[in-house]
Each structure stands twice: as C-alpha cells, then as structure tokens.
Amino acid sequence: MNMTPSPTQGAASRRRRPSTWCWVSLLAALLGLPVSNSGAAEVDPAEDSGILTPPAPATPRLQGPRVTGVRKGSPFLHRVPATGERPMTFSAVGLPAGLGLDPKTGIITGRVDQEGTSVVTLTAVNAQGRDSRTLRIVVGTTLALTPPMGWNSWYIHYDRVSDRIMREAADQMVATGMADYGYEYVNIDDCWMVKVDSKDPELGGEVRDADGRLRPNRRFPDMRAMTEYIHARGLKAGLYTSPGPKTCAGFAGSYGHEALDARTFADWGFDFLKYDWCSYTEKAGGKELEHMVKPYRLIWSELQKQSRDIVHNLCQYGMADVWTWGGTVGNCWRTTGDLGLENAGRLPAFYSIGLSNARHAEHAKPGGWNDPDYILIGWVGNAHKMGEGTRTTLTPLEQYSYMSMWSLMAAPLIFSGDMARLDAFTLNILCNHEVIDLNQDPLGRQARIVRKSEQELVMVKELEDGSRGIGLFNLGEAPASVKVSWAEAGLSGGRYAIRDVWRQKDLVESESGFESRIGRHGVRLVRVRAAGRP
C-alpha cells in the first residue's frame, strides 16, 4: 500500500481559510519564513498524508534522552543516540569515575561507586562535521528518569517468539536507525518459558530445574548468551512473567518463586521486567487494595536486592487505580486493558485507550509513568487470534495522531510491530527526534487535556525549558479547524514562536494563540516558546 499521495492528490486534499492572512502565511511557509500575527491560523500539513519527518542530515546529530539514571554499583550501559554519516567518532568529557566510552561505537559502559549527578558533554564527529550535547547521569535510587523506549515481541510474534527473533530484532533496531533515536529495550513478552502441561516438544517439559530455577522453552537455548548479544549492540534486554502460577498464554509464572526468579533474571542479564497479573486472580485472596499491591510490592523488593538495574513494568490493567500507587512499587504501570483487544468504535482503539490514560496526568513523573500499552503500527498481528502480521488499517493521519498522543502523554514508547518489515512511513512515525524530545523531556510532565469534545481534543505538555508541546486533534469525520489560546496553554502574555514538530519547521509568531485546519482524525503537533528564544 502506497502511503504517499501524488502531489496533485495532496494539493487537492488541503483546505484553506479564505482570508488574506492565510495567503500571506502560505507564501511565507513556501519561502521558509516565520510570520507574526496576533492570532495565528495555519493550514494543516498532515492532510498531505505522506512522510512529514525530514531526513536526518549527514552531519552528526546527537539526540535521545538528556538524562539517565543508574543505581550505585550496577552495570551501566548507554548507547549514545546519533544520526549522521558513518564512520563516526565519539568522545565524552565529565564521565563519572568507573565509566568509559568506546569512541567507535558510542557505547558507554562500567560501574559507578558513588551517588551523585554528573553532567557529561558528548561529542560526535564524522567527515561532514560535529555535534555536542550534554547528558546528565544520575547515580541514585531512581531508574527510568524518562519513559522507556524500545520494542516488544507480543503483538507480532505471540507464541512464535524465539531466541533468533529476539537477536534479529536487536540487529534491526540498529540497522533501521531506531537505536540512533533512543530506542534501546528489546523485550520478550509471554511464551518464552515452558508451557504448563504442553505436549509440544519445543514448548513443553519440566517448568523448573532441580534447583527450582525457571526454565526457558527449547526456543531459548541460552538466555545469558542472548542478553549478551543484545548488550553488545549497546541495547538492553527485557522479559515477561506473571505473579501467578501461569502467564496469560498458559506458560509458567513466578508464584511462590519470586526471590529466585528475580535473581535468575538478573543473572541472565535482563534490564526490564513486565509483570502481568494474569492467573494471580486465583491467588490474590481478594480485590481490596492490599491484594492488588501485594504481588508487585513483593517482586519490587526482590528486584532492589539484585546487583543490576531492572526497570519494573506493572501490567494489571488499571485495577485499584494503579496510577495512585504504582510509583511506589515500579517504574511504569498499565492504566487500561490491552490496546490490541480494545474494540474500535467511531474512532480507532488507540483514541479510547489514550484518552483514558490521559486522565491520570498528575501521577506521572520521572521514574514513574502511566503506560497506555504499545505502539501498534506498521505490520501487526491480530491479538484476538494471535495471528500473523498484516499492515495496520490506521490511516496515515491516525498514525501521526497515535504517536503524537503517546509522546505528549510521556508514555513509554514501545513499538510492537514487525521489526523485519519496517518501511519508510513507519520509521518516519517512530523516528522524528523533535517528537521524541517531547516524550523524553527531563521535566517528566504528562500533557493535560485542556479541551475535549466529540469533535476535537487539545493537549498541552509543560517542558523543562518553559516551552509547551501542544497537540491539536481533530476527532471528527471531516476536516475542521482546531485552536488553542496561550491562556489555555498556561502561557503568560507576550509573543510566542510556533514550530511544527513533525515537519521540524518554524511557522509563525503569535500574541494570542494558534489555529490549524486539520484532516479527519488528524493532529497538528507544535512546540511553542517565547519569541526570540532558541
């Protein structure tokens, strides 16, 4: 399916307000010039339906998170995200004692024995130029200082997942350039363990060894070797289990073996754990808050005892208002049911899941994030049948809205489509560094909804530098204008510059607000800062 219309189709799909101002702004946009107006109105770029993200330049460009956390004495691993022509040489000034940088790969490794914060200046150089950027390394007790970014196997591989698939996904994360934008976690979901009572020679067998350690099924012959393969690429490895006796797909869970399993996962070299409620219902003993919290508090306490950092992702579907307590026992928590099982109504399912997640903005902060489930674009499987992947039915405009909403909500950016079938359009959605910057902003604020109706949605995210990320969403069935005032955005009086984040292009300056005409189920995502500021 060709996602990009012809120039004639794209022009025909756009609509403009019949005013002198719009013709002036259109001319300025064509010339690449910013325009000032007391109330700015812009034509929606996303009605083009094509690839909006500009290609990365040949010169180095450092990007990704500006802050990362590690516990004292834990192994540190960070692949410096950078686009540009290779080969590229990396250097760092200000690394804390115990860390070292490989100048050829840009991978920082080591251990730090003292708590504290180091501001490190990273530099990348190639034949075309150089770029520098700072990274704060915080050695303390808090992990996931920005939302985790990566890939998960579930919505494409289901019970077909294997060691080979996981290694290939790591290779693809590097080869496609996703790792150059900050994606780092390569996570196995369900179905890596032995399946309880299965007669399948690959999946069945004894679920634990003579020492009680959880056994992988035959598709995973050596978990430690697999994580070392992933780590060698500067990436991190994640896995999944349940606090119950079985996982959702009927594989062996961790009930009664929590301490041993936490040690095993650390020994294997994993960096991320998704802990899925599943069969724990039969062991919970009740539905009160204490019963909901208990299994997550137990595994959290065991993870803290390990000699490596493991980010904890609670997956219990928003029960007992998990957003109010998840941050005491984990780093991110699912706020809803599975997006892949959510029935679409008038709008695709990600809107209802996203809008539900958006209600809990006050509970997100560095180290603890509301999780609305994965990014399901590109080629994805049918979650009801656990089937093979097919191309998403979401329109291009809906995919821009999906990624925009997740980025504004400071949600974990975990892609769960087919890594082997990533096309240019899907990568354009996943790999726009200005969109990712909104998600990874160190302030850690989740966007708040400032206006919502059947026809439109306006979300505003406060950013560390005082600017705002603003999403104008058209929820209607036809193109429509959506606007926001600076008062709604929490901005005081003055003139503000507006930047189109998807197109990475400066638009206009305004003293009062911004308005855009937007296509069906589309978005206009902008960053707004005081005029004259970089």
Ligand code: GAL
The other form holds:
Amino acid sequence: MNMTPSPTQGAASRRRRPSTWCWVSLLAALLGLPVSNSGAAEVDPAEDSGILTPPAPATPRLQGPRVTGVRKGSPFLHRVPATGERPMTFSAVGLPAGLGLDPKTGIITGRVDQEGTSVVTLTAVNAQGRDSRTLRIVVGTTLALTPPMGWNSWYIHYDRVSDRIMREAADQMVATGMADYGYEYVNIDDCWMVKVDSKDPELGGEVRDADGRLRPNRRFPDMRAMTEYIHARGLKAGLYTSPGPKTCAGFAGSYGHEALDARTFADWGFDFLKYDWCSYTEKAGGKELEHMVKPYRLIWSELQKQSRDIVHNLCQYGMADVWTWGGTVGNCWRTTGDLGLENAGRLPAFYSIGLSNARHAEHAKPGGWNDPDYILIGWVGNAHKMGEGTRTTLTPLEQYSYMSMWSLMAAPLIFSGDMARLDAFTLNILCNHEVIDLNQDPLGRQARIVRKSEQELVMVKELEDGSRGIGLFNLGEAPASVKVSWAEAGLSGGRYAIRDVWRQKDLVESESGFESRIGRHGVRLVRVRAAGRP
Ligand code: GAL
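In place of the form predicted on its own, the structure of the form predicted in complex with this ligand is requested.
Now the complete complex, all chains and molecules, led by this one.
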C-alpha cells in the first residue's frame, strides 16, 4: 500500500540544479511528495509551478455532464463541452426530434415535445483527431440531473455588479476554457434590482413599474438583451431575489409579487433562480417547518408554470433541516451560512463549511443537491466589507482540498471569484476533467465520510460504473500519511487499480487499500476501479 512515484520523477531530480533543491524540497513537502535522502525532491518538472492538472491535448476531448434534463416544450440549450484545437466540428446521432446541433459551435438548441430519454452519440473532430461519447437527454420533470456548474457575481462584484460585468463574465467563461469543462451558468447575485430608499442615482428609484413588474437598477438597462447575449454563447443566465420585501443587501425583494416575478424572470430569459431568505423572517409568521417551507413552495410552484426551465437554488442557510425537504421544492439548497463570512479556525473556512455539508450526504440525488456555497479561490473580495478583490490566502494544497471536497460532495461547482483575473493555477483547480467527472457522475451520490479525526479525513463517493472517488485529506499542520482500506471504501475483496485524479496518472494496484503521504491541509484524490476494467 504505497503510492508510486511517477516514472519521470527520478530523472527530474537528476536534472535539477543543486541551487533549486531547497525550494523544491519545500514544494514537495507541501505537495506531500516523497523527498529523497540526498535532499533532492522527487517532483515531476510540471509540478514545479504547483500545477497538477496536465494540459488538455490538441486532439478533441469531449467532457462535462453525461446526462442532462429538460422539461417537455421548454427551450433546450446545451453547449457540448470539449477541449482541443479549434476549429472543431461537432455532430450528434440520436438527438430527439426538435433538437439541432450547430456543427461549428457544438451548441444544441430546440424544444422536445415528448417525454423520454435519448442516448445521443456526440462526436468532435479537428485536424488532430476525433472523440465520441454519449450524452443522455432526459425529457421529463427533473432539472439539474448533475450539480449545476458556473459562476456567480457575489464574492467579487457585490453591489457593483452590472450588465457589462455579466456579459464579460460570459465571454471569459468561453475564452478561459471553463465552458469547455462544463461550466455554463452565469449568475447575477444580489444588487441588480432597485435599492430601497437609496439616493444613489444608479441604484435608487421606483422599485416596480406601473404594472407591478420588478425593475432592474440602471446598471441593467435590458435584461432580455443580456440573457440573449449569454445564451448566444451557449451559456445560461441566473439571477437572485428574496421571498422577503428586501434582499440581504437592502434591494427590492419579491414578497407579495411572487407570481409576477417568476413570470418576469422567465420572460427575461433566465434559467436559474437563487431565492435568499433575508428579510423574510419578518413575514414568516413563525418558526415551524410549515413557515420555513412556505415561501420556497410558493416560488417553486410559480416556476413550474413558466414555459422555460428555471433551476431553483434555495438559500436559507440550512434552517429547519432544509436537506430533508429542499428536494421537494428545489434543485439545490444551501446547507450552511455564507462561506465568505465563516470564521476560519485552525483550518480554513471551506473545511468547516464542507464538513457541515458532508453530514447530509444521504439527501443528495439527481435533481436535488446539498449546496455548501461557492468556490472562493483566485481573486475574491472581502465579504465583510463587500470589498475589492485580493488573491486568495489559501495555499495551493488547500485549494486542491477545497475543489476535491466539493467534487466528492456532488456540490454545485459555482466559482465566485474574479473571472477577469483567472490565472493558470486557479484554472488548473477549476478545470480538471477527471475531478469534474467525480462531481458530475450521473449516479448523483454524495461522498460519505468514512473516517474523521483532528488529523485526517477520508471521504468516499460511489460512482455509476461501480468505481469509487476517494479523498484522503490531511487536516494536520505537518505532512502525514493517510490511508483507506477497500473495506472502508465499500469495495469487496479483489484487486483494485488506483488512479491519481489530479495528476491523471495510474498509480499502483492493491488488494487491501491505499496510503499516501500528504502535505499540510492537503489531499490525495484517487479513483479506484476493479483492476483490469477501463
Ligand atoms: C446572503 C447569501 C449570499 C449572498 C448575499 C447577498 O444571504 O447567503 O450568498 O447571496 O446574501 O446579499
């Protein structure tokens, strides 16, 4: 039970100049890699930057979700995620009647009038080669058959968000390649409406028009044009409101106007709604379960009446055990308070939020996901001050742990840092197709914790093909070994092949389990399959 160093590691250490040994050793310790007696670190040269995700090949590689849901008659929009050299030509066999694929962009659009499941074979071809794989399109009643992936404006733009920022974010999602990995939602958070009683000429004014329709503030001159812009790139648009009279930042909410607001959001072309409790406490009339569920049931029933699909994201911070009923009125539900406001203790905030969220694993399923809040890496603003962005203070290893945990927990993968300042390291965290595959696995199971102490955490996620995603986390302050046995992972006796998911490399085979040395607050993320299986 040991991890095998990559075949290139010995050569890499021989090539390394002595002057670099010191920092390389330090990096190796951070990454939890073995350090040889001579002091030379056995580090793959590509890992010097801390980047573990191998670059995508020039040949086409189809990736992202393997299943997607749509309601009968609703507009369907799916940009086939694929990496590889452009131009690329896309084709599809087995599309249900009513859908068509643009061969140049790989964007599938249309409407389907009959319920049922189609197994579509997608193919992408470029000058270097081709790739094919299947996508199941389920025309039925359930949306978000895999956890939503995208970006949300909150943690970088706060009350500065605008139409221009949202359009740029859509462009950046395509330009950075995030869309090629399955990121698709471009979501405005709070502060797009009129701010109640504000004297600011851009934010203030009449909250609703003469017909009672909610008015965007002056930074959003034309919502419909904005969603069309986002849709034209094959992406989807989201927005935010509150069941209370005011949002958490003091902007106009939907209280008393739910039916009209749901219709307005659909007319504008939105595909995702975050519904944030905020000032609803003053209207709830009690703290019993029925009071907690009521506003979410109301907006859910209004969303069902619309002629387009709108994913419903409940945000009420985990009150009244929302994980036990959120799936009856929505597609994902925040299980905790705001990650950006969480006080980090010895461990960074994502660990405490993630561990709370992990307790509700049994409630996650296709169409209904526990939501531990956004991925706050790269450039992010200080939520306490709604401030400008600064670079995350999380170490590289902590960022690998963050993304690994969110993937294992089948959490919505919503990045909320600055799309304009995405660097290579941040993109390596967000865009590793094997890590994302764990998150998007169609079985829709959330990892369960099989071991947890002050020093270590082991999470195991069951996957559709019978394999397991396993995260070994070192919660301690120094490098340490963490192990898992196949029995703990729920695997029956036999020989299993272990693949390092971040590095996309096969490691050893074992009949008993796996052990790895891991740096401070870091992770080893592996996928374990019966040996001899693809
Ligand atoms: C909080 C919510 C955050 C953000 C903020 C906007 O209640 O949890 O995610 O939406 O409101 O004011």
